[in-house]
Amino acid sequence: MEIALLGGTGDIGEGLALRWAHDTEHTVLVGSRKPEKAASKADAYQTQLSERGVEHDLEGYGNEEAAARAEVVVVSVPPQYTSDTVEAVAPALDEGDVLVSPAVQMARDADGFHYDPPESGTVAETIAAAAPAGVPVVGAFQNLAAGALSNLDNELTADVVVTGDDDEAKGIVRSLAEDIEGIRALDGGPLANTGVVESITPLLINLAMNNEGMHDLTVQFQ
């Protein structure tokens, strides 16, 4: 399957790109507003994998071209840019493509991080409002620490909650999530439930900041 990571040069994009390239045979497309930056990052990821004995071609493109080549498009840009990014790539999306929302909108003050949802309710719903008709949106990966993903020496043991209104799209994303070694994907219900998932992330960051040995804290449900 072809997976595009819009903003694939950032922290969460890097982590997902490396894990899918390391653990699977999926085609991984690194996207950026600047095609040359995407190409450079894709080369850097490929070099990192080659040093571990993994040969996997990663390709770098501008966001729109990456989206046009993919079946699953992960909007791995900062939350304030998600709507503009989706609107920019909308002409490149085909009916049946799947958009994935891993971002969480947060605020920080002297006490730590706090959930600060957008007016639309959640980042995932912001993306859904900007997405073309026939392109479902799925929330996933919000509670994974970017550092835990990008450090390939780190053995993941984490649950990923997947939300969305299209069962087929959710099934695709759950399968892709579980293709990453150490991840279990759970159905969290419709997209309206995404806020509950997003709101866990600032808690995890605060725990990691205030407790030793919890730098790459993840979630497991038992």
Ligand SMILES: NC(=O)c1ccc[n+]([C@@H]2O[C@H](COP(=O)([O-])OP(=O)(O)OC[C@H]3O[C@@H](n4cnc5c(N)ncnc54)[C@H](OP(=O)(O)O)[C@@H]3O)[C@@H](O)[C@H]2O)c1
Contents of the next structure:
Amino acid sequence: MEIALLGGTGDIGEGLALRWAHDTEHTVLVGSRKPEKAASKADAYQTQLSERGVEHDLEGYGNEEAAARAEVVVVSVPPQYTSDTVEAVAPALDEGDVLVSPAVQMARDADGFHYDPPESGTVAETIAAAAPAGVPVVGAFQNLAAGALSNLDNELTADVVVTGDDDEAKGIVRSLAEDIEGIRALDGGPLANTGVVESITPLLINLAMNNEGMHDLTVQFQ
Ligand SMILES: NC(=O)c1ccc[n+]([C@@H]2O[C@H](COP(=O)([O-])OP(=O)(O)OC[C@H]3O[C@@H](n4cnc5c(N)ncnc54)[C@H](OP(=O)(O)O)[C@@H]3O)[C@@H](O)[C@H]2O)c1
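Which structure goes with the form predicted together with this ligand, now that we have seen the form predicted on its own?
What follows is the entire complex, opening with the chain shown before.
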């Protein structure tokens, strides 16, 4: 499958790109607003994998080109830019493509991090409002710390809660998530349930900030 990571030059994009390239045969397309930045990051990820004996071609493109080439498009940009980013790539999306939202909107004050959802209710719903008709949105990966993914020495054990209104799209994303070794994907219900998933992320960051040795926490339900 072809997976595009819009803003795949950033932290969560790097982590997902490395893990999919390391663990699977999927085509990983790193996207950026600047095609040359995407190409250089894709090369850097590929070099990192080669050094570990894993040969996997990663490709870097402008976000639009990456989206045009992919069937699954992860919107891995900061929450406030998700809407503009999806609008920019919308003409490149085909009916049946799937948009994935890993995004969480948070605010920080002296007490720590707080969930700060947008007016639409959740970032996933903001993305859905910007998505073209026939392109479902799935929420996933919000509770995975980028560092836990990009440190390939880290043996990952994590649950990923997947939400969405289109069962087929949700199934595709659950399967892609589980293609990463150590991830179990759980059905969190419809897209309207995404808020409870997004709201876990500030808790994880507050736990990491306030407790020794708890950086890059992941979630497991048992
Ligand atoms: N970091 C984590 O641990 C983590 C974990 C789970 C979920 N998330 C979510 O994943 C998303 C990305 O997080 P991140 O930490 O990877 O972010 P980031 O590293 O700060 O940014 C990711 C990419 O977004 C692009 N970008 C920056 N400003 C932009 C703008 N004005 N318009 C369009 N694109 C812009 C940049 O790519 P180009 O300059 O190459 O275009 C950048 O490399 C967020 O919504 C976050 O909530 C993050």
